[in-house]
Structure formats: C-alpha cells, structure tokens
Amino acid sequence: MTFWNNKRVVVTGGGGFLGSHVVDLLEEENCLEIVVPRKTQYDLVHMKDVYRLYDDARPDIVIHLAASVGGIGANMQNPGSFFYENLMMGTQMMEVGRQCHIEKFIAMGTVCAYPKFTPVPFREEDLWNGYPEETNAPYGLAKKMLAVQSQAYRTQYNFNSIFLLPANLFGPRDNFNEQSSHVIPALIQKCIQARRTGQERILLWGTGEASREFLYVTDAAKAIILASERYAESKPLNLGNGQEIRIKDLLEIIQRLTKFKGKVDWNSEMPDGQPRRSLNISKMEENLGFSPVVSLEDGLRKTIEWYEKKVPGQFFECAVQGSSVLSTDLSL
C-alpha cells in the first residue's frame, strides 16, 4: 500500500515539461486515475472550465503545475497576460478543489517569486522581504499569491495545500521555442544551431555575470511527489540542489558538451534578470528525506543527447547562411 493507491490525481500541466515527468512517476504507484487536461477541452483561466474539470475528474489528489511561462523577454513583452493567467488559472483550480473537498492541492510556485536582493542562498523566511526582479514580477506575485490563499484556506477551511519554490528546471522534453525558452535550452539550442549551421559567432544578452540554480528535471519531479506525500504544511517549501552558477560558467561547459568551437558576444545593453538565485534546500532535505542525485553536468549531457536525436542535423538545411552571428534574449 502506497500514498498513492486508488487515488484520482489531476496534473495540470501534465503534458508540459515538468508535467510529463511528474506523470511518468504517478505511472508507477497505484493510482486509480490520472487525468491531465488539455487546454483544447480545458482552459483553467475560466472557471466554466474548471468546473467542469472538477465534474468530470473527480480528483482525490490536484497537482497543479500548468503556467504561462516564457523568459525575460517573454515577461517583457506579456506582463499583463502572464500575471492574469497565472493568477486565475492557481485561484480557481484551489478554490474549486476546496469546494470539492478534496484530500490535498500541491502549487507550483516559481524562484521568480523571490525578492530581487534576496540574500543568498534563499530562504523561504525571506520570501516576502521585497519586490520580485522587475522583469518577471508580474508572473512571480501571481504565483506567490498561491502561496497566500494556500496558507488563508488552510487557516479558515483546514484545506490542505502545499507551495512548493523549484529552482530553474532544465531536461529532456523542456521548451526549446527561441521566443520563450529559459536559459538552458536556449544555449544548448545557439550552440548546437551554430555548429551544425558553421555560424562563427553567438550573441547573447546580459552579461553572463548574473547567476542561476538548476535543478534536473526527474529530481524535480520526485520532490514533488514526495513533498504530495510527505510535507502538509502552507508554508512555502524550496525544491533545488543548494549549488549556484554563473551563466558564464553555464556557457562554457555547454560550448563543451554541444562542442561549439566559436566566439560568444554578450549583449550589456540588454537586462541579466535578477543578479544572483540559489536557494537554501535544507527544508526540503528535513521534510522530504530528499537529495538531488543527478549533476549538472550530467543533466546537461542527458538534455543536450535528447535535443540532438529530437532535432536531427537536417532540421537546419534551410536555415539562412548569410549571417555569421546567431542572437538569442537568454531568458532567464
């Protein structure tokens, strides 16, 4: 017998990146059901719609991981969006599935939810101890605001509700799309784009300066699974692997493993996003009884080995040749 056994879980955002590994994992324990909704016959932003997910699932157990997501320029270009999607999409999911009474609702929150000076590593304490970077506040405060109405609905209605904080994810399956990818697909892509196209040079944004935490994906995935177990408390709950990076640093051992030979050009006029992101995970580490077990490197490995095999050399026989520069916004 399991945590798990005969239960209707829903995952929201289940065919997405992170989605798709989560699933992977709920495949394996006894679960009556998992549903995961699709946009087409689902969209959560209207509450028509969740309640009809609601009817048709029946869920014992919602994780809720479905977002608007995309960079800094992404976030730049939609803040409106990004921050009304992800508001309504997390408040009537938690509010219907308290309704529904059901067993436990786990939101994914974001590291974009952090203050912008935050001290280094982050700990959940200093959640609210400033405004967000200004380039994804809007998308970080609506998804802190889960954080609130999960602490609020545990207060008032005893709802158990669980905000989990993830560290950067990065892994087979993530979003590759130039116009919204985050960090590291969008330099594995350049790289491999560049070398495959015999482009001399990359230009990026920011200055490389800034600094990330990245967590791969399948660690990121069994957190979650075990913090639905395991953690039943409202208060905000880090998911990383404790190790920060420059993007520098990032770059050049993925200029190694993708085997780009050419020049890097950093763009200083466009925004680095916040300066420095890791976080304190020894939360996670007391309440969890969970440690990461894939490196970054070897993360990178496993991602750069998938993107080849997923977009094989062909994909890039018409690319235009004329230019010797290839420009990506980093996304951070």
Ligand SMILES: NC(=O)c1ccc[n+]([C@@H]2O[C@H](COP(=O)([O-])OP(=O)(O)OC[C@H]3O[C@@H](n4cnc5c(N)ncnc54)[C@H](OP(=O)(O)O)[C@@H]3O)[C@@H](O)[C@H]2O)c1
Given for the second form:
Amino acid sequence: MTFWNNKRVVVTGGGGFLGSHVVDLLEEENCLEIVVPRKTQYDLVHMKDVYRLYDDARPDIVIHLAASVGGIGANMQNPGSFFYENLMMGTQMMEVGRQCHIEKFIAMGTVCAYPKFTPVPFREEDLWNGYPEETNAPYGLAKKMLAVQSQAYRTQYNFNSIFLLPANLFGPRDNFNEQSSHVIPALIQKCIQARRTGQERILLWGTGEASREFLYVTDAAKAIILASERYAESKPLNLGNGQEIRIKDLLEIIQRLTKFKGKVDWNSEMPDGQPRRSLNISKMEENLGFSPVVSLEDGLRKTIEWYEKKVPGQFFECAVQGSSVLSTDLSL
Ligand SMILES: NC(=O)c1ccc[n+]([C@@H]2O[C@H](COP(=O)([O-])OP(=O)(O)OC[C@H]3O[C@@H](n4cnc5c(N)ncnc54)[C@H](OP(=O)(O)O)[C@@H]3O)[C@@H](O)[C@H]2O)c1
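And the form predicted in complex with the named molecule, for comparison with the form predicted alone?
The next block holds the full complex; its first chain is the one shown before.
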C-alpha cells in the first residue's frame, strides 16, 4: 500500500508544463483515478465551475497547480488579471476542498512571493519580511494568500493542506511562447532562432546581473509527490536545488549548448526583476528526504534537445517570416 492507493486525485493545471510531469509520476502510482480538469471544461476562476469539478471528480487529494503565469513581460502586462485569477482559483479550490472534507490539499506558491530584498539563500521564515519585487508582486502575493488560508483552515477546521514554494522551473514542455515565456525558454528560443537564421546579435532584457535558481521540472514534480505523501504542516516549504546563478552565466551555458556564436546586447532600460534569488532547501531535504538529481547543465541539454525536435529548423524558418505565426505556434 502506498499513500496513493485507491485515491481519487485531481491535478488542476495537469495539462500544463509542471502539471503534465506530476501526472506522469502519478500514473506510476496506484491511484484509483487521476482527473485533469482543463480550463475549457472548468474555469476555476468561477465558483460554480469549482463546485462542478468537486461534484464530478469526488477527489480525496487535490494538487492545485492551475495558475495564470508568465515571465516578467507577461506579469507587467497582466498584473490585474494575474492577481485576480490566481487569488480566486486558489481560494475557491481550497474552500470547496474543505467543504467536501477532502483528505489533503496541495497548494502551489512561488518564489515570487518572497520579499524583493530577502537575504540569500531565502529561508521560509523570511517570507513575510517585506514586499515582493514590483513586477511580479500581484502574482506572488495572490499565491501567498494560500499560505495564510492553509494556516487559518488548519487552525479553525483542522483541514490538511500544505503550501509549497518552488524556485523557477525549466525543462521539456515548458512554455516557449515569446509573449509569456520565462527566462530559460526565452533565452533558448532566442539563441536557436538567431543560429538558425544567421542573426549575429541578440538583444536581451535587463543587465544580466540578476541571479536566479532553477529547478528541473521532473525534480520539482518528484518533490511535489513526496511533499503530498510526507509533509503535513501549513508552514511554507521551499522546493529548489539551492544553486544560484547569474543570468549572464546562464546565458553562456545556453549559448554553448545551442551553438549560438553571435554577440549579446543587454537592454538595461528593461527590468531585471528581483535582484537575487536562491532558496535554502534544508527543510525540503529534511522533511521529504529528497535532493534534486538533475544538474542545471544536464537539464538545459535535455530541454534544448526536446525543443530542437519539437520545433525543427525548417518549420522554424517559415514561422519566423511571420511573427504572428511564430508567437502563436510556439506555445508548446
Ligand atoms: N514555471 C515556473 O517556473 C513556476 C515556478 C514557480 C511556481 N510555479 C507554479 O507552478 C504551477 C504550474 O505552472 P506552469 O509553469 O506549469 O504553468 P502552465 O504551463 O501555464 O500551466 C498552468 C495551467 O493552469 C491551467 N489554468 C490556467 N487558468 C485556469 C483557469 N482559469 N481554470 C482552470 N485551469 C486554468 C491551464 O489549463 P489549460 O492547459 O487547460 O489551459 C494550464 O494547464 C503554477 O501554480 C505556478 O504558479 C511555476
């Protein structure tokens, strides 16, 4: 018998990047049923759809990954909808889970919830010591409310929920849409596009001096599965690999792996986002008995291989000729 035996599991956002990897791992367990509600069937911003989902799926466990997400550009363009949609989805999913007496609710936070100037590496205790970096504050704060809700519901209703704080994720099936991608897919896409079309220079946002931490998506999925099984407190739990890297240094690795030999210009008028990001992962290691296994370089190699296969050169060159085709068709 494992934790998952005979359980009905709902994975919201299970058709997305992280969610699809979580579902892959759950399929190896003995769940009674895994339900992946898509937005077209259940728009979880609306309470009536949330009730309908619980009614249809009758879950024991809910892993709530559905979210409106994107890189700095998407956050700057959609601060209102990112705030509202993430707040409503999370709050309602947990509230109806409580009303239905489910066994456990797994809420997904984000490293964007940390204050802009948190001492590095970020410890969970520092989560409330300041306001997040402005470009992603609405998204980060909407998700952070799930930590409050989790604690409040545990105290008042003895409801079992946990709140996880993953670092920036990367890997195969990431979102490569130019308008909404995060930093790694954006850099990979720019380097490959430039190499394939013979462009000699690429232009990137910011100064390249900011730092980030990146967790390979299958390691993140494994950590979520283990946290569901082994962690039962409302205190936030970081999920990361504990390694900080400057964007400039990350770019050098990506240039080498994508074989882009041109020059890079930095547009320092555009924002860097949070100056530094790296997580203290000692609580994750202690509570889950887990450390990530995929290194940044191996993970980048796998992601690039996946992307080059998914978007072959011939297709890519056609797509580049019409940028509307490019941005639509690259939402992988
Ligand atoms: N990617 C990262 O670097 C990162 C870092 C930290 C935390 N996270 C968190 O990890 C989770 C997954 O992120 P991701 O990168 O995998 O995002 P993603 O690929 O964009 O997936 C998000 C999913 O949410 C679903 N969704 C969005 N709006 C919805 C709505 N109104 N109703 C129902 N479903 C809705 C989408 O469903 P459809 O596919 O059906 O449209 C999509 O599958 C999010 O909670 C995010 O905040 C991600």
